[in-house]
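Below you'll find only one chain, the form predicted on its own, shown as structure tokens.
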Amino acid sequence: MSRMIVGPFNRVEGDLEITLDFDGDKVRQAEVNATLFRGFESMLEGRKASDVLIFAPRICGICSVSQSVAAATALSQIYGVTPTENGQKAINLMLANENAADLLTHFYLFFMPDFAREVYQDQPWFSEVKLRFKAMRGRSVSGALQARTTWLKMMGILAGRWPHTLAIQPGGSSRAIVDSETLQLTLLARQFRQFLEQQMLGSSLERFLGCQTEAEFLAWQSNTTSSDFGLFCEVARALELSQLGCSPGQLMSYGNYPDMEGGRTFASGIFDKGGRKILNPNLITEDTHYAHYQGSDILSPWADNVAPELDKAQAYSWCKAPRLDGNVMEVGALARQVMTQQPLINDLMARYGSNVYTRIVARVVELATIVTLVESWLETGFTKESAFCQSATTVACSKGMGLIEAARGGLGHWIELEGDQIKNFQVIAPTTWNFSPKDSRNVSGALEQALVGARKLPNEQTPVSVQHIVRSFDPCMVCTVH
């Protein structure tokens, strides 16, 4: 048996270190270490509830809108208000805008450059992958960055600024949108669609999203071989990515994009052993047995422990181990699309389960879906008779829980007041779920389990298979620990 410590990882937001134990050339066991403690949760203790809206978006510069929406959702319960119809639509547009930008960034800047490594130079597709996706120099990368810039101009209209917008409030959005701005938003969405159709997919969004089975998806690929995603599909078949990074396949989604009838465009729930179940968030706990916090407790987020203990004997990560009713859960686009019963993802999940291939396909499916949703929301426009925000100043209850979906998966904020001041503020981010350490029963988190069986090539210091698996979860380590 041999041991290898991999890290820090490039093209990852924040610091990550992974300890790998090998039997021969295969990973036998993995320990994932989030190395940075930040303390956002304790920063807010004793402050006014409204201060969360200023602090929360600064948890992360990539998913700041997601943090704002989670915080505002929790505060809406505390203040006893709901966003207005216009305000909710504006918030949905902001969140969709950020999530789509993150999904695009992941594919072009974080994930695909690993296939341009020299270890693959003998593959027939290598020269084309290198031409398109070489880090910082790839032809397709520059096009994606330009498309992303255009797309994020929508955020300036919707929110005034990005990141760290203050427009998102418990009662809606403080930034009212007029008809001329709706037209601008529509034109920007149309430009982004053009990039996806012409460069990324090589077909209309509708044709791509019309694939309901793997057979239809393979037929679609045969006609779009020159597209960036078509090239990924060729690489995925050659390297059998559907067999790499397999997790237990227990998936969880909080659901996303609420409507005024109480539903969500992307459904909430859990997927376990091929079946879908209702999600009960009251069953969420965090286990600190192997994390650098005092004690070895299994606590609800309402009663969590944020007191650090650097020298805790058995601890190896600053990340806690979230569990749902004691079970490991994987979060992300795959979970969202499975719970929404997207036909193609349903078929691929039934055939292959959760792995590198299905996670990436689910992200691209969601990216295309989001653009069509944004277009449909803009087509119906905003209601002239409705305000964009209602005031929220009077505390109605002492607790609020905000559960939403960031690009990387389920994000939760738990806020408890004592009087008019914050007594407890807890955040469980998507990467906290996916990159958790073992719990007190020695059950590993989703990534740790997905890494088992990964192979290293002769003389590799950083196994490329490990890179693919880690990046298939799209980690954001700065969100992981607070």
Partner chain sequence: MDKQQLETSFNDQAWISVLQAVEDSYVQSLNYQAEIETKNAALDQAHQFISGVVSAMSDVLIVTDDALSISQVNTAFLNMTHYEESDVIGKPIENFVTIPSKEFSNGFVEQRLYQDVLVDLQGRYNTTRLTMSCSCAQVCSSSFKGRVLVGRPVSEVLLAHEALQKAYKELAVTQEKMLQTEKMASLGRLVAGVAHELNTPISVLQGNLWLLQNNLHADMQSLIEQSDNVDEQVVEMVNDLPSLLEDSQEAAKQINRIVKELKQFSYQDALEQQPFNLSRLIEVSSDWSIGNVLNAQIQFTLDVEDALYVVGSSSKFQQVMINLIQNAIDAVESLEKPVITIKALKKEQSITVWVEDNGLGIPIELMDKIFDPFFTTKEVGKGTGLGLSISYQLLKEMNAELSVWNKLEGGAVFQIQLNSVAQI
Second form
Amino acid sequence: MSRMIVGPFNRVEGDLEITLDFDGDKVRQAEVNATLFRGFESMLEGRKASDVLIFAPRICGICSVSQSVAAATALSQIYGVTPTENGQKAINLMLANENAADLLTHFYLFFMPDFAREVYQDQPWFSEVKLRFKAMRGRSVSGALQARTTWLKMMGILAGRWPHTLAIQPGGSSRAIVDSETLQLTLLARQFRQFLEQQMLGSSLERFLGCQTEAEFLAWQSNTTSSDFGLFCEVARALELSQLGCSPGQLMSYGNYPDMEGGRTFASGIFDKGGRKILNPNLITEDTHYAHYQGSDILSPWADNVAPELDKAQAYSWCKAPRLDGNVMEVGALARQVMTQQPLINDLMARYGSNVYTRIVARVVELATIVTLVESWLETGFTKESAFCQSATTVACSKGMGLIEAARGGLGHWIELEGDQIKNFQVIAPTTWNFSPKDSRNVSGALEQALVGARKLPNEQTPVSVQHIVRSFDPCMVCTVH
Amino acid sequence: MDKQQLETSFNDQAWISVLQAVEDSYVQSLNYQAEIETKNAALDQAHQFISGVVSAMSDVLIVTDDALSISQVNTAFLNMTHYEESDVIGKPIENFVTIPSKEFSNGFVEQRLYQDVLVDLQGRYNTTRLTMSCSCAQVCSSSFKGRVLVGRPVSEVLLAHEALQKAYKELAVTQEKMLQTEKMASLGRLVAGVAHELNTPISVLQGNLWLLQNNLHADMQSLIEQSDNVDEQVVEMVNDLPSLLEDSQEAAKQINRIVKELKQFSYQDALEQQPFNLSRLIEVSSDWSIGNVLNAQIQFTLDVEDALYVVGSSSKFQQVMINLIQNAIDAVESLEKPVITIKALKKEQSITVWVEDNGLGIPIELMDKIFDPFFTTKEVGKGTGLGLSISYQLLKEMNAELSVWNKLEGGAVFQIQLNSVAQI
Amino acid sequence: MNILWLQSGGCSGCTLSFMGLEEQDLLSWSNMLDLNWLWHPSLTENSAQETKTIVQKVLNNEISLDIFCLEGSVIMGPNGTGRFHMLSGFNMPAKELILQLSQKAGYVLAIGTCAAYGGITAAGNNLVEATGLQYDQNQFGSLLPKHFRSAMQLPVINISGCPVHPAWVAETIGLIALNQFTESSMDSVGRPLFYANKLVHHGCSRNEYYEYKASAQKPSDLGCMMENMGCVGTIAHADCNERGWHGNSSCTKGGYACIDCTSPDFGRVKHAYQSTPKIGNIPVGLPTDMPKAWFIALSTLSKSATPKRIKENAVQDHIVISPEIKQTKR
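Moving on from the form predicted on its own, please list the structure of the form predicted together with its partner chain.
Then the entire complex follows, led off by the chain already shown.
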């Protein structure tokens, strides 16, 4: 048996270290460590409730808007208001814009460059991958950055700036949109669609999203081999990515993009071997047994206000271990698309379960879906009758809970007030779920389980297979510990 | 601009209004100044008050700067050490405060935060033992980076007091826990007792009302008919009698109903243990409840697996279902697009039933209280506040669990988890 | 030029903002300036052992380090040990490596308010003892002492902002690459003057409402946000409204207050951010270089002269009264 400590990881957001125990060339056990603690949750104690909107987005510069939406949702319960119809639509557009930008960034900047490493130089697809995806040099990376910048101009119109906007309020959005701006937004969405269709997919979004089964998807691939995603599909087949990084596949989604009928455009719920189930958020707990916090308790987020303890004997991470009714959950685009019963992802999930391949395909499917959603929202536009924001000033309830989806998965804020001041603020971020350490029953988190069985090549110091698996979750360590 | 227009925009009236505005803003500025002066005076007073408190404090107070030199001490310090202020200001703190404990051998003040450490305070002539707490000035989140140390002479009383305090805290925690578990049970017993006591007076009341209703009116009527000289008022009263009595009877019935519910709340009788078809029962209960609703707009969906069999009391289960559905109806009644969904699903050895609505949900701070007896969010007179607590109790007796949460999409979900699945 | 970018106690927001560079995409821009990225947490390929090797070579003077960027605050806690952020793979507190790299670098850049002054990470009870590289809030001297000078004889360059504007970073690095950045390019708290000698107020699209003190009352109102909504654009140093974000936008254009995110005390202000603290009726935090009495006199006066159009539009989320059209006689 040998042990290897891997870190720092590049192209994951924030600082990550993984301890791997090998049996021969295979990982027997993995311990995932988030190494940075910032103390966000106690920072807000005693501040006015509305200040959450300043601090929450700054937990994470990647899913900053998602943090704002979670905080504003919790505040809307506290103030007893709901966003106006126009306000909700504007918020959905911001959230969709950020999620799509994140999904794009992940594919081009974080995930694909690993296949342009020298270790793959004998592969037939290597020269093409290197040309397109080599870190800091790839042609497609450059193009993706341009497309991202243009797409983010939507944030200029909707949110003033990104990251860290204050436009998202409990009563709606602070930025009213006029017709000419709806037009600008529509054109920006079309530019983005153009990039996806010409560069990333090599087909219309509709044709791609029309694939209902793996067979149809394979047929689609044979016509789009020259696209960036087509190239990924080739690599995925060659390296059998569907056998890499398999997790238990217990998926959870809070659902995303509230509509005016009281539903969410992407459905909420949990998925395991028994099928889809309704989600009871009251069953969410955090376990601190292996984390650097005082005690070894299993706490509800409402009660969870534990002080750090550096020298705790068994602790190995700053990440707490969130569990739903005691169970490990995996969150992210795969969970969202499975819960919302996207036909292709349903089919792939049934065949392969959760692994590197299905996680990436689900992200690209979601990216395409989001663009079509944004276009449809802009087509109906904003109403003349509804304001963009209503004021929220008097506290109606001392507690609020905001559960929404960032690109990386479910994000939750729990806020409790005393008078009009914050008494307790708790966050459970997507990667807190995915990269959780073991819990008091010694059950490992999703990534820790997915890493078991990964192989290292001879003489490898930082196994590339481990890197693929880690990045397939699109981790964000700065959110994870906050 | 032609001459006429020029005149209208520059007439005397316009200039007077400008001057008036200047005058007003001057007056307003004066008001602002007065206000600021008042605030200043208040600030001054507050400052004096605080320095008064500091010097009147019986605890020793030492403030240091970042380099751990003393920057301020209070009167208690000076009295205890017999130093003058000028003797101590600017001197390193370790000249005056030392720690006997080995734990802090490398200077306890450098440790940023601690509480109740035993220290020795070196005076000009004597040494005093204190318990001292040090807080870091970062707590105030200002740029001041020194330490604030507060000490108090140790005495036996103090130690005893601490022990007592600790014991008290522990006791309070235990008590809280006990209270929580006992609450439901004891309330149940109390309620049942009261209900039982009420039974007799209510039967008397109802019996008497019945008698009056059946006999009195007819008797009075015939009496009036027989005599010629009856007061108009009496006649009116007699005519009103039937409706008055009917109202009273209604009220008595209502009391009776409440009492019955109360008794059920702590129903301890032997349980019926019959297998029954849960799917069928849910259908019947929902038909029955929906039939009684005025708002025909409610979109009602049943998503129940066929032939789910459970062991228990079907009548009690029915009562629970009707209660939950009624609650859901109340929650969505005033909505534009009311939706109620009932789902039931079997998985392995348990069956789960969900009753979902799309109302406003339950305010999170009330979530813990919702199964308490007499807790209601409905208007006075609309609910007894017993429905949910009875349901909770009944299900518990069937070894089933009732829980509630708010859906992420909005609205509440009541979930029944049944473990007594029948083997058919 | 060799450039190395490290993250510590922050949110990655500055990196994400920087990636949205608009003039050119980031890669093309880097190539144009001949930047050689030794390591950037989101951009470069190397991980783990490869990274450690590079860092070791820099520390052994085998590779020269021209520009060292730190994003995020320096974490000093607990008790000055820095153990709240152990750098992964290195088994040492991040603050140690930050210190060592700063001593090797030609220029040291603090990217964002956290790295410059402590920022949001140092807010509230500051459990982790977060601080800026050479400043703690506005106090000079922190991890790097007051007298610290990089190899090119400059103190830390504080590109503050939460997040930074991509062009602020790009232009600072550009000036360095062209050897045009000197001590006189910085203000008294280390910020590049090209954006820090402007105010957010300059070019604010709400200036007509400001002139008449026609004030917004709730989020989304069109009026000036200084009186009620907590906007401090008149004293905040940055060129946001002149330069524009994501094309031509800004916080105030987004309908919310400027909260002075480039300032050394950002995150450590005690009042609630989204409402204006007042003494009596007078907002605290008036323009710093104008006599208060004059400000009050002028603003009360202009309030009484406010045209109906401006007064009414100020409390709406869209224009309800259009400006009058001038009638010229034929």
